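Single chain ahead, written as structure tokens, the form predicted on its own.
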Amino acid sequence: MKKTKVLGTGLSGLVGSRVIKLLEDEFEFVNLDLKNGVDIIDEDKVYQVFQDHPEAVAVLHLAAMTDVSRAYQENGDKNGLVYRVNVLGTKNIVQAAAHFKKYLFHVSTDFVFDGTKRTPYTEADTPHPIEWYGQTKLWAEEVVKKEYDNYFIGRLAFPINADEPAGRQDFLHKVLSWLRRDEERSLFRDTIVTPTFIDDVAQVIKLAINQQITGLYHMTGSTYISPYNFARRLAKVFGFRDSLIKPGSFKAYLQIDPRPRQQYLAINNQELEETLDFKMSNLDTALSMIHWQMGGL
């Protein structure tokens, strides 16, 4: 069976490696990035690839500089690598997906909000962003919206999964090569995050692409719980000490780092499992799978 043409963007970072190798077999992607000549910040590169790929149905874009602290320190700087990428980037990938014609997947951030919203947000409420790698991805989010109409906008929230690519640790990763040590370390107790199975995300874009859905959805996990919780609930599954993951305190931390932080990141998926009818898994399934994946170790 021939497969379906894909021009993507950021495919080898921690999302798009695992997306890769779970759609390979039904989508042939074609990789936008510096390894293969292009810089999405070059509007003439991109257009050439669009040009030359014109049996392409679909540009998936999840390149993005999501470098926080490297954001904080570029703060309001439009000249800066942080703008450059993620807003003009995305305005050349967008101005050709219209030009071309071809259906835009394009991954954002739960990070366009500001976390101070004790309940879960939705897709109804107004992005407020803190930081500026959030302002750029709520940017690059208007660019969708004003430049095409054929488009899903996917928002992603904390994503974890059983690989571990070079120098693209998920969280997931960092608190298993702790335990792995023994070592004690401390996690918020007091802040809210949203974990994300990028499995889920692959069969999303699959699902999206196939069906040609539209719109604005939050693409994350379905459980709500604190970087705390998740360690310890972690070290369960695999079979560590919780004992070693103790109770932290974002207030005092923000004391000694005042850097912009998000403190309640609860993100609502219903929109998205009623429009595509597909189950975003929650934590308890997703570490048992990512146990299994990684053969039980």
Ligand SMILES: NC(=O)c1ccc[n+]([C@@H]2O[C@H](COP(=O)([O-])OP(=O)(O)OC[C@H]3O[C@@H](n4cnc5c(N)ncnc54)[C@H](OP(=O)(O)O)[C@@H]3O)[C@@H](O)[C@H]2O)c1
The other form holds:
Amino acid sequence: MKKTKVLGTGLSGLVGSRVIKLLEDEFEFVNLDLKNGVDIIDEDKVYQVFQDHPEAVAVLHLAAMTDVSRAYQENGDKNGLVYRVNVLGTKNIVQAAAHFKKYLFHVSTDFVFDGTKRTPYTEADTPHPIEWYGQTKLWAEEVVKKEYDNYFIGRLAFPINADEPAGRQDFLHKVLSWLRRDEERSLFRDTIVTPTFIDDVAQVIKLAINQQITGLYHMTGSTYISPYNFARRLAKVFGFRDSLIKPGSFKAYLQIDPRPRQQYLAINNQELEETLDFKMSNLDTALSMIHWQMGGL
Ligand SMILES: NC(=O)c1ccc[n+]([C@@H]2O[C@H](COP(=O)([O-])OP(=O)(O)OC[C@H]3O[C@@H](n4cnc5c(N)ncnc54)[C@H](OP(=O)(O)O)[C@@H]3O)[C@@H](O)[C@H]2O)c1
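Alternate state requested, the form predicted together with the ligand (shown: the form predicted on its own):
Whole complex next, starting from this chain.
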């Protein structure tokens, strides 16, 4: 069977590398990345690749400058790389998608929210970013909505998976590396994250592209948890001592390093699950799967 051709950005990243591994039987991906000579900031280059692949039906846009610390250094700088990649790069992708009439799957983030809400955020909540990365990602969403209508925006949060691509470690692998070295670490007990199994994200991408589903959705897991409790659960599933993980205080940390940080990022996925008729894994299921996929290591 002939595979559906999909143009993709950010496919070498943490999320993209896992997604293409899982979907390579379904889709033929054309990789728009720096190694292949495509900088998404370069409008002409982006246009050229779209022109070279008229049979592609969709574009999967994952590329971004995701380094929140770098973004903090570049705060307010519209000549900086974070703004140029996240906003101008997205604009180039969206305009090319609109011009060549390709379905656009755009990946965004829970960092568009300020993290002050004690109950889970839904798509109806008004975004309010508190740092530069989240701000540029929100502007990217706005560019998508303004320039085109055949789009899916999937807000992702706290991605976890079994792989560890070079230089792109997820939080799960970071904690595992401490546990393997028998290191004690403290993690916040007073913040909330929504861990998301990247393998589910791959299925969402497949369903959305195949059915050309449009709109803005929270593409997140089904468990809200503190990083402290996340790490302790991870330790248990992988057979390490959970007592190595100590409770830390976000409030106390902010006194030492008063950078803007989101505290409560519980992200509700109900709209996505209902629209796609697909269940996003809870944390226990995701951790068991990842443990098994890693050969019980
Ligand atoms: N990781 C998270 O915690 C998280 C959470 C929520 C949402 N997200 C979103 O999910 C998406 C994927 O994130 P990720 O963690 O997989 O990112 P990542 O590991 O940092 O990878 C970023 C990707 O973007 C590419 N890229 C950067 N600048 C580029 C440019 N100018 N032109 C072309 N490609 C460029 C990189 O290519 P090179 O390899 O060549 O540098 C890489 O493939 C992003 O949109 C991010 O905002 C991530």
